[in-house]
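Heads up, the chain below is alone and in the form predicted alone; it's given as structure tokens.
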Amino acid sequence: MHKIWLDTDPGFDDWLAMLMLSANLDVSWLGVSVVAGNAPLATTYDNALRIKKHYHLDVPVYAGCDAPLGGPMETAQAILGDAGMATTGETLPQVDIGALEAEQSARIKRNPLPHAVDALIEAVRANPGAITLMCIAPLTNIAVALQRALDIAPLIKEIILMGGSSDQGNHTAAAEFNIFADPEAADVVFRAGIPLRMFGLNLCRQLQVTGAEVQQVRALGTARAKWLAGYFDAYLRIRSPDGSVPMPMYDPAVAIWLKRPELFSFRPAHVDIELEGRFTRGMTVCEFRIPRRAQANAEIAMTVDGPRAMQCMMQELLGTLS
């Protein structure tokens, strides 16, 4: 049974991510930080909650850092639109953000109710050596939590990560979106000595979807079906207009890897964090030169059975949908 705590910056293929997370029984999901990342905190935080309250996700959601540890704030919005994620079809439903919190806050007896980093600290020091932090955004709050709380780096047990690239970049041409949000927070969590699993470009460009599985979605005729279509539908969009060329999944790769983990392959490396150069501030440099040139500080997922992960990946989906 795999303890995991969320840190994210919902975004559709966190969404994904997400619903897959409640559907694995082999995992016990304790709770869920967000960061701003594909948008500011507070639409971030409102389309997490959105996600809770409509499919019915039994996890506390706590808001967390607003801005970057150094450096300008940077969004994916010019990509994925004002709210972080964009649709074809209906919008999912708002929520009374008020009322969500007061509910949360009588079930955990905490009012107000913590800030993110804060509450992950506790649940870390509450599980010693049994949480792996799943983290699929910016690394804000973890870097803040390392930093806040001097003790909790030895009781982490792993930290898995969609981020970062041991080629070619996204964002820019050198470094992947998660990673240049952020690179100061990412330097302290790859220098913080915590087991870490690092899903990078490189692994999610060999996870691909098409317009097949936006309609497998759509079939299932419910209501909550017929919003995730919308949403998978404009995420395909992203790289072509009509939606024709197959799109890769980022987010998901992790929680596909905590169901099937046979199907990844990795290779120890160091990772270093480029903070300072002029084209490539948030690479995520990868010396493979092990133990030759270097001490391992992650493991990076390097190939993946991509048709049988987007099979994985659509059963749990569409279980959780049905």
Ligand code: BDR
Contents of the next structure:
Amino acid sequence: MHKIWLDTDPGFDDWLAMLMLSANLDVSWLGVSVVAGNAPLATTYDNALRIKKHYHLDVPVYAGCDAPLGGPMETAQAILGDAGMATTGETLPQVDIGALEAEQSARIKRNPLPHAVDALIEAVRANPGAITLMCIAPLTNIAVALQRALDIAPLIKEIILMGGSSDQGNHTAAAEFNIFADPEAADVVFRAGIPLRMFGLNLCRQLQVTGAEVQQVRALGTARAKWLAGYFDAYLRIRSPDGSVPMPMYDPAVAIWLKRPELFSFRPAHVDIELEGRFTRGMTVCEFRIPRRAQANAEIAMTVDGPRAMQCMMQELLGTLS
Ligand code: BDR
Ligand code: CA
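Could the form predicted together with the ligand be given as well, to go with the form predicted alone?
What follows is the entire complex, opening with the chain shown before.
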């Protein structure tokens, strides 16, 4: 059984990863910390609560950091729209945030709700050596937790993160978005000495979404499937206006690994985060010559059986939409 704490910035692909976690019977899902990333915090938190409510996710959701440790705020709204996730169909209905927070407060007997960073620190201390941090967003919440509570790094079992790349970037030529949005935070996390698996763009580009997956969701015909299909369709159209060019799948890669680890291969590497470069800030510089040139601080996901992994993702998702 994996004890998972999810750190996220929904985001459509974050949404898929959340549904996959909720479907995985080998996962005990302790909490969700939300951070600014794809959009400002108010928007990513609102998205997270709408997903929780309409898809019946039985997990506490906490609002976290609203600005990066260093550098200016960077979102993906230029690509994903103001809401951080666009739809070609019906918008996921609004929720009453105050009412949801009151419900959650009563459930965990805490009023007011703690900040996500404090909730995360408490969860790690209460489950020493047991929690896997699944990070699919800029790493601000995690870095702040590690800086605020110096005792917790050795208590974290493992970090599994979507971010970085062993080759090209996406937000810039060199950098992947989650790392680019807060390189100083990523630097803290990669240096923390916690076992870490990195699922970067080099891996995620082996997972390709096409119109077939969107159709499978739409064909279910339920309200939940209809909402998701509209966002799925808009996601596919990021690459090409008519959706004809396959689109890589990012955050669910980590959730697929939790379900089907045998589909993946890894290589140890030492990863440094570029904090300075004029063209390369946020780049994950991967030294694979281990131990000749460096000590490994990460296992980098290198290959995945793409078709089987996508099949796994769809099977898990479809089960949550009835
Ligand atoms: C990552 O950036 C975000 O836009 C996605 O949600 C994913 O976490 C991909 O680079
Ligand atoms: Ca994300």
